[in-house]
Structure formats: C-alpha cells, structure tokens
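Listed next as structure tokens is one chain, alone, in the form predicted alone.
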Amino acid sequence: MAMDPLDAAMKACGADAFVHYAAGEDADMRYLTRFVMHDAFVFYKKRRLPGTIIVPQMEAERAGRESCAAVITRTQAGLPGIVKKEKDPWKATAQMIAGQTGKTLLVSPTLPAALLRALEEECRVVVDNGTTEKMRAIKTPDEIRLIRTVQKKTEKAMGLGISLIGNATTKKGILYHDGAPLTAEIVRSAMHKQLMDEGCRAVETIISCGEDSAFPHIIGSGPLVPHEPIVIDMFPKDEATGYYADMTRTVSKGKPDPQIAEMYEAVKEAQKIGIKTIRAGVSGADTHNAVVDYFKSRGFESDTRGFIHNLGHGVGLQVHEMPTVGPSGGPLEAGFVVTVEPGLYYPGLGGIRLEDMGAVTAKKFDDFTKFEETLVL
C-alpha cells in the first residue's frame, strides 16, 4: 500500500507531524478536515496517525459530527494554563501546538507569518512545497460525484440566463424583457437567485456584451444589446461540500457580425480539439499548445490580441487550483478535474469563450458538461 503522501512528505524531511492552520473556508483546510468554521483552528497530523484538529469548545461538540479529524478542544491542548504566563496569541498558539506534536515540524506554505516565527522559537519548522495541494487535485469516485452535481446545477441556472436572452425583444438598440431593458444585473440576477435555491452560492458571474467581451474577466452591468456576443462565465459553490463548477458559454441575440461567427466556430473546434487531445499522460502543455497550433492555423494569434490565457485549469474546493492546462502544464493524471476553456479576444470587436470541465481518464476525457453550445438564439 503506498504511503500517505504527507506521511511520506513528513518522513523526506524528518518531521514528527504537520501542521496547518486556518479558517475552515480555506481549501486545503477543508479537505483535510471536511469542517468548517469561520474562526481559523488547528490540524495536525502525525506520523502513521490520522489526523486531529483543536477547536474551542464551544465548537467541540459540532466538529465531532462532522469532521473526518479526530477532535480536542484548546482546553484540552493546554491553551489556558499558556495565556497565563504568554500574552502573545501568536506565542501561545505556537507553545500549544508544540505541546500536542514535536519538535520538527513540517507547515502548510500558507500558514500565517506570524506564526511560523513563533513555531521557530519552539521547533525545528521545515515549510512544505504543497503536498495537500497536489492531494486535492487528484478526486476520488465520491468528489467527481460531488463536481458533477454541481455541473447539473450549473447548467440550469445557464439555461435560465440564456433563456432570457433568447426570449427578450429589441427595442431602440437594446434588449427588453417584460417591458424594461434586460441588463446584465438581471440575468446575473436570476441565475444566482436559481442557484441560491439548488444550494449553491455563485459570485462575480461574468456577463459581458459587445466590446466588453473582449476582455475575459469583465464582469459586464448595463443593458445588453441584439447582434453581439455575450459571453456567460459561471462558476458556483455548492454550500454544503464546498465543491464547485464551472462553465462557459457565447451567445448571441439574432446574427453577430461574420467575423463573431467565424470566430465561435474556431472557438468551438477549438475545444474538440483539446477535449480530444486530454488523457492521462498527456501534458498540459501538449493539450493547450495543439489549440494554439490550430488557432494559428487559421489566421488567430496567440499573444497579446486572439488567444490569450490557458486552456484550462484544475476544479475543485477552489474553483482555480491544481493542474494547470497551459504552457507550463505538467503531465496530466486520471482524477484530475480539468476545465478545456479556448477562447478568442479581440479588443474593438468582441469575443468568444467556451468552457467545458470533466475529468481526465486513463483514455480520454469524462466531459461532466451536456449543455449545447449554440450562438445565435
């Protein structure tokens, strides 16, 4: 049986435990201990031994129902009799730790400054290169269940926003729905309001028309307009598992400018393109270079103007983490959960972004998206 890669992490370096510390909204945090609590906490393990976190009391009772840790609380650990003698919260916090794991400790890469002096003054701290990041980026069965759940959802809530579009009317220039010009506001509005009842919290959808849609990462406000492309970026939380999704979709109300169009059906091959290059042992960079070789070939840069970001990256308890599908991309591994997002930007005219996610299999890519891809409604 292979060892626990912080097992074997702790072992590399002589470590007698590791030690994270932050609030249970932080990824790692949460996937090493599936708690959350707003206040940052403890976890440590042990060589060989699973893992424990330290919480207040009156947290205690909670976090023993739902962590995967084993639970004792800061009076347990000693936190009292330190604050009497240590003022220090930063201090005291590091005593109490040491009191509960060794003298040679391995710490998160993100653990607080402050912190990590203070662990110092008690221990011998050697500071990990992301081995609980690496951990998360390959899913088990049960978390690419959980992903796909939230794609589902995803996908409905982009139905509803693109229904709106589809169904508006022209008037003067702009889109109208129910008598009052549809903006960005409102469809963001909507989609999130669906989301919100499927349990799922979305933040800063991107809903750019026209000229703003050149720019990936706009937000977009303000009315939207007939013959240009809009471009729905969403990527929602699922509030109980922590899981997200992510998609993308370029639509039109009515026909676009040639140019738009000539540059969606690039976009779109595009990404049959890298969904088919993706398999495990396959490179990151391998997949998004061979998009970068057809947009070339069909007249697209890939520098300042045309293709300019990654064609993918990891998805999970961030929606932006490990691996990466790009020109520094690494060999791609089954259970990863990837993004295959090309995209075209052309300031003055528009863009085009479509994005799928799925997982990466010993043959092939697990596409998780089914919603179609259509541009002009």
Second form
2 protein chains.
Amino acid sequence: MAMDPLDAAMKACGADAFVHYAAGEDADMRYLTRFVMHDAFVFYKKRRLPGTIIVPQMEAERAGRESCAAVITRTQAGLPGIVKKEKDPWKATAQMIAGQTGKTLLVSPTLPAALLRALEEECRVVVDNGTTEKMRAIKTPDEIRLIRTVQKKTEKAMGLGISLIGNATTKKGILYHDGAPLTAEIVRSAMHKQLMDEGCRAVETIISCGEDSAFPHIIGSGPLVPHEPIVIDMFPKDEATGYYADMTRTVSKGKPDPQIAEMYEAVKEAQKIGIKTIRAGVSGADTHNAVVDYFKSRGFESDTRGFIHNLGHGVGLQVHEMPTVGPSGGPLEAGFVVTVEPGLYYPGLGGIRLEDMGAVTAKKFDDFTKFEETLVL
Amino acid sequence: MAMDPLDAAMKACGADAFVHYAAGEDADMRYLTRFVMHDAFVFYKKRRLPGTIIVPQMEAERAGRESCAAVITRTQAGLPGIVKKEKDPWKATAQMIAGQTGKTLLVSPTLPAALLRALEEECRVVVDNGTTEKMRAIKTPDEIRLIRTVQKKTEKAMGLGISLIGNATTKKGILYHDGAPLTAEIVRSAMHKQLMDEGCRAVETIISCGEDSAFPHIIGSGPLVPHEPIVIDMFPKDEATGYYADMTRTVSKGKPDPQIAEMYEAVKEAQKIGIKTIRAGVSGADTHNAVVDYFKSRGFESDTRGFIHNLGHGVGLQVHEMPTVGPSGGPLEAGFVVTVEPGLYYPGLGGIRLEDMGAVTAKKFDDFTKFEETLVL
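Moving from the form predicted alone, what structure would you give for the form predicted together with a further copy of the same chain?
Next comes the full complex, and the chain you just saw is listed first.
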C-alpha cells in the first residue's frame, strides 16, 4: 500500500505531526475527522499513526461515536493547567498542541495566522502545500456512492422544479400556477423544501429567466415568462455526509427564439464532446479546449460573450474544489469527481447551461447524472 | 467621534493597512464588507480610509451594489501580470495585496497560515488580536433591529413547533399527529420549512425529549412522548442579513414528574435573576454566579449535573460570539447582544432550559424575546 500522503508530506520536511484547526464545516476538517462541531477544534496526526481530535468534554461522547479519528478531551490534553498560566487563548491552544505532538509540525495552509504565530513560539512549523485538498480530490468508492446519493436527490428536486414550469399556464405574458404568478422564488422554495425532506440543504439555487440567464451569477427572481430560457442550477449538500451534488438544466415553457434553440443544441453537443474527451491522463485544459474548439466551429466565441467560464470543477465536500477543468487544468486522475458544464451567454438574448457531474475513470467519464436534456416544455 | 478601532490597532503597531482573507460566510468578513461570496476574497483597509475588496470580474457588479466596501477587480489589482511570473497562488495573492497596501500590514488572526507566510516575504506583518471580533460584539441600532427581526421569525417558528406538540393526541405512550407518530424530525422539519419561507436557515434545531433532554447537545430523534420534558432550542440565521437568533423553550404534553416541574420553576426564576442582574458594567461572571447562587439556594448543583454550562453568550453574525456570560466573562457593555439561558440537567430524569436573547443597555437587559414560558401543554 502506498504511503499515506500526510505521512509522506511529514517525512519530506521532517515533521513529527500534522496539525489542523478549524470548525467541522471546514471541508479539510470534515474529511480528516468525519466530525462536525460548531466551534473550531484541533486535529493532529503523528507519523504512521491515525489522527486524533481534541474536543470539549461535552462533545467527547458524540465524537467517539461519529469521528473516524481518536478522541481526547481538552482536559486530557492538559488545557486546564495551561490556561492557569497562559491567558492568551491562541498561545494556550498552541502549548496544548505542542504537548501532544512534537518539535517539528506540518500545519494546514488554512490554519489561523494567530495560531501559526503561537505555534512558532513552541516548535519549528512548516506550512503544508495543500496535501489534504489533494487527497480530497480523489474519491474512494464509498465517497462516490455518497455523491451519487445526493445527485439522485438533486435530480428528483430538478424534476419537481421543471414540472412546476411545465405544468404552468400562461396569462398576460407570464407563467401561472395555482392561480398565482409562478416566480423563481416559488420554484426555488418548492425544490429546497423537497431537498430538506431528503436531508439536503440547498442555497441560492439559480432560477434565472430570459435576459437574466445571460449572467451566470444572477440567481433570479420574480415571475417566470414563457418562450424564454430558464436556467436551473442547483448544488445541494447532504447534511449527514457533507457531500455536494451540482447540476444544471435549461428549459423553456413554449418555443423560444430560434437563436436560443440553436445555442441549446450547441451546448448539448459541446457537453457530449467534453464528456467523450474525459478519462484519466487527459488534462482539464485539453477537455476545456475541445469544447472551445467545437463552439468556435459553430461560430460561438469564448471571450467576454459566448462560453465565458471553465468547463468544470471538482465536487466533493466543497461544491468547488480541485481539480480545475479549464485552461489551467492539469491531468485528470481516476477518482476525480467533476462537472461538465458548457454554457453560452449573450446579453440581451439569454443564456444556456447544461451541467452533469460524474467520476473520471481509467477509460471514461462515469456520468452520475441521468436527467434528460430537453429545452421546450 | 472616536477613532475607528481598526485605525487605532494599525496606529499602535505602525501598520499601513489591515488585511483579511476569507469567504463571505466568515463573520468578520461579512461584518467588514457586507458581501457574501462563495470563494475567498481579499479585504484591506488603509489607515483613515474606507475598506476595499478585491473580487473577480464576474462578481464586481454585484459587489458594487451589495458591499459597503469599495470594490476593485483582481485585474485592476494587477493579478494577471503577477501570475505570469508567480505560479504559487498564495504568493501571487500576497504580491497583489502588497501592491495595494504598504510595507507593514496588520492581518486578521484567522488569515490562512499559507497567506501569512507568503505576506511575510513581502512585508512586515503583525497579527491582530481580534479587533474585528471585538467590534462585532457591540451592535449598532441597525444591527439590533436586524437581530430583533430574526428573533421574531424564530418565535413564530417556536409557536408552530409547540402547537404541534400541544395539539397532539396520545396513543400507546407516544404522541400522534394526523394519524402518525409525532417525531422530533417532523416538528423540526415543520419549523425549518416555515423559517425557510421567512428567508431564514435553521440547522440542527434541538428537539430532545425525556432522558435525552438531560444532554444539552443531543439534538433529538424519534417519537415524542407525553409527560416528559421536551427541550426546543433553535438558532436560525437570516440569510439576507447573516444575523442569528437563539432561543429555547421546554414543554411537556401533559403533567411531567413533579421533580421536572420543580426544576422548571427554578430555571424560570433563575432566568429572571440573570436578566435582572444584567446591565452595562456588570461582569458576565457576576451574572453567571448570581444564577449559580440561586440554584444552590434551591438545592441544585452546578457541576457535572445540574447547571452545567455558561449562562449565556453573544449572538450576532455568529451564533456563538463575544462576550462570554460565564465564569470567565468580563464587563458587559451597552450594545452587547447576549442570551440568558439557565438550565438544569439530571441524567435518568431529564433537562430543562429556557433561553431569551436581548441587548445590554446602560440600565438593563432589553429582552427581545416575548414568547411565553409555560411547561405543561
């Protein structure tokens, strides 16, 4: 078995232990500990040993049940004695960490600056170059199963949102549902509530209609209208596991402008090309550029208009994480979970985006997303 | 007008500028910028000048509308030229920051360690001692208005949860609603959905029943039962403003054990005593100890059983923030928003907690919480 990447990073700089300090919402912390606590806590791992977390007494029992790390309490780590002499909380925490670990520490790049300075008074400290983030990028079969699960729940919510639009009626140029205007807010709220019932939290789901859809970061508000593109982009998090899904569909209630229909066909084909390009060893840059070239062949630019963002990104305990599937993207590796989300955006006309998520394997892109791609409802 | 605390901190160490780097969910960042962005971004403030944020081009327009800080893009801050020579993203960000600020920087205590190290190659760097956190503790009248608003929405959700319990029927020793067992999950979900309709996000609302209620950090699951204490503790965040509320009530469907009723009366009286003690100048420790003394006079300990946590804490852009209303708490100041939440916990029997939230003023505790305190439904 290959050496644990954290052990390798410690060995390279002669560190006795690796240290992280964050709240459990922090993706690295959740990955290392599988424990979520509102307040920040300490994780450390000595070479060739499993990790340990230091938590308050009140959380110790839950941590023992939920965390994959060993658990000791702050009292067991000597904090009560330390704080009698050291009133600065960062220095006290640093002394507690030093007492449990060693003379040379490798610390997380996101360790708080104040804790780094306090640790420097106790030990030699090397700041790590993102080893945990790199470990997170390659998913185990278990992680892939968890991500598929949240993707399935997301597709179900997408189905609900699209059916609300598909079943709407049109009156005075806007969509109606149950006798009231059908707004972006109503569709978003219905999808979010269904996701909540499935244990998922979605925020800022994009439901942007008409000219708004030409701006990928407008989340959309107000009544939806027929014959215009409606971009639905959602990225819920499964609260129990911490893993995200990410998907986008674009629909139109009734036929849209022929230019929109042409853009849709181009984006759908671009997505197929992106997906076909992906396998371990191909770079994120080459994948992105294959899509740029295709768009160019169809007369669509990739500049301030047209295809204006990266083709994709990693998804896991963060909705945006390594790797990059864009101009700066390096080789894709088996186990990466990435999105493939070409889009075309023309201010004054509208935007189209289609986004699937799946895993990179030795031979192909294993697409988790089964949801159909149909523009006109 | 008094000097801006960040200006004072800069002056004290001879810094040209203060720098923070975090995502917009970070409470300090939201306070300084009133801007929420998924990815991390740079805030800096030169002495005697307003703050500035550096954001990607795609976010500049929204930042201009939403942020209280001035906005420049990464391109305007020279990043494209820097990354041509510097491939390490932390070093590139540090060079961009140094180019906009000066020779000596005061940085946030939570600045990422990797960015601190990179900045140290460019400038003299002093790590700040929590100035922003201290500024956040004292709320302006506008902030108090925002916190009152989310507290009102929280009380409405509490009303819904308690009415579900109050209107339940009893069958075979458990509560029923609409023909099915009434569970902690059902009550939680109903409250969370109502809060969602009000633009608030609640997570991990505690609905713990019977023996579970003796452990303040068990969130509760499964069917609720009659004649047992049910602790409901919720702390929703208003998504639009970022401010939290925090409140707790304890109820019982049908009369509980007389010991529980006695504990309830003691906690209710302890809360009154805590509230009466609070005003600017009184310490958090004295307030806490007044409650400890009262419990002692009634025969309830404050050790591993009985009253086992702090009386309260600050609430604002974080649900737990400065000040401490507990044994280590210093003087309370006018403008602090704090909870007053005495509780009694006896494993094998159950727990009681009552929590209000309000503002410290020169003369009293201005309680935002109007919701009644009645044990038996």
